[in-house]
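Single chain ahead, by itself, as structure tokens, in the form predicted alone.
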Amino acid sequence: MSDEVAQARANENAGSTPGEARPKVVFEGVDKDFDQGGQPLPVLRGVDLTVKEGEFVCLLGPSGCGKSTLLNIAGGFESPTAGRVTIDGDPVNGPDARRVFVFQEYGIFPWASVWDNVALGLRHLGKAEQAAIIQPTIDMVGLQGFERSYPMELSGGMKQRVEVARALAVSPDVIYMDEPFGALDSLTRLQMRAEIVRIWQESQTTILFVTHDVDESIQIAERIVVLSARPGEISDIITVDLDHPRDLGSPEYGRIKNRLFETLGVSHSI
């Protein structure tokens, strides 16, 4: 481990100081092995990471490095082989309705309208209470006017907005996003990146976002956590101190991009 990475870890695990956001999601020495023909297959090793309340953090790394596995452990869908994850100081022992996932594959119901899809997690409320939540949420994700439309009538980007709206409607304290824009065309991805930043700025929800796209991570995250090839270990932690919307041609953007490529061991010249 480089001195720079060690210092980044030390800084971020030092806890909050007055005026700073408090720790929200904390990974402590997380290892994960899967069984492969009776033999352990190491997927994650020694992951220590603190995500603060209201922070937008990207997990970046090559395919198969354990990014999605780490997200599933945080969400309670997988158990670590060693170590633990806590949220607000409480151990994660299983899924929790206060934490929601947004996936690359659209999880919306094709037989339900936009309104009814967003209402899915609000069925315990009366109709008036539901409406008071659903309409502002639909407005927030830019789908006003499509409340009664069905998924087959929507573009890919609009379907992804429905899924984000459904997640936001239940007022989660953490949103886990697993390459949610991977199936979209390049122009729609750019638009959705800008939209998710805007939505995050309005909602101030803690977001953990998995991607293997270097530019995506720089464009949206406050911090980028780089995982090595399997077994995934934290190779670097980079704070992106750039205002939104971010200038893709700025020297600082280029510096961060070069550092990420160097950490990932990838040449970005053609």
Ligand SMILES: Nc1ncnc2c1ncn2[C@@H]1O[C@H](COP(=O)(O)OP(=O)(O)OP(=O)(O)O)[C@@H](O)[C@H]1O
Given for the second form:
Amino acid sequence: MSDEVAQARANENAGSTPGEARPKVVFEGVDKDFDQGGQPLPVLRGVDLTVKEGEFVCLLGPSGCGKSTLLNIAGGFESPTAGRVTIDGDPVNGPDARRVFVFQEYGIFPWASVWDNVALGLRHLGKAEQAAIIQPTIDMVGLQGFERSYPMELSGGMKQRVEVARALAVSPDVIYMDEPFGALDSLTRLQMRAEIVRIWQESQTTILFVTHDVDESIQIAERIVVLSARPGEISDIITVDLDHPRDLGSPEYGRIKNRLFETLGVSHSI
Ligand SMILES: Nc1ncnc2c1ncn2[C@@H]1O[C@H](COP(=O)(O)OP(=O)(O)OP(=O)(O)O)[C@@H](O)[C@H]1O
Ligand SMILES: [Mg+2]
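Mind pulling up the form predicted in complex with the named molecule next to the form predicted alone we just looked at?
Now the full complex is given, and it begins with the chain already shown.
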């Protein structure tokens, strides 16, 4: 067998073709019911989705459609009622340090400095090894000069950067973000969207990002997965083929926005 054929076979077995990224997070027929006073509450139905390695995917859908539940299933905090999620082919059976969450509420510790918050996941390493990771990570999120500051001395956007730095410091293979910028003012949100795209491009991490903000999804994602109202089913998947920084006034941007509003069943001409 020639090297090329062997490579092609290996790629096929990995579920990809040459030049195409490998599947990273794979949802197969995921259903989720919660119990509501003894009755099953259907929350997710038949979710099939492959997130490729290094991809930035947004899950977009109305409030209560099951976005956080889907993320929690992928993170191993909830189990599906039917179907399964695999990461690198291994079924997700529980939380794993290689997959980290960034939430809307600040999860950083108020009693620890920026440096020490970022160091939290690195305690198994020596001080010099920690520093070799922490400083570039703090630099990457734009917090250089604030290493010794405490959270109460930081703005909302800066606190969210600490969260992102803490997530990146452990070199996760997937980052789950659940409306991480929801509590920020609109200007800071815009800035953080640009930052997260830059950080994603630099770190090449796979990101699964939940939002109910149509513009946010078009500004940041490579692919947008639209969920219907509960029970959440995938109602559309849109590839955003626009270079960064994205021109919010471009015809393609407008076309995608119209399609998303149509899929979500909302009128945006008021
Ligand atoms: N642990 C739970 N037990 C019972 N019901 C739950 C639980 N978690 C979520 N639900 C229900 O599942 C549905 C989906 O909730 P989920 O938090 O996933 O929605 P969401 O799309 O993230 O909404 P939002 O955009 O408001 O954050 C809701 O009806 C919610 O009440
Ligand atoms: Mg949610």
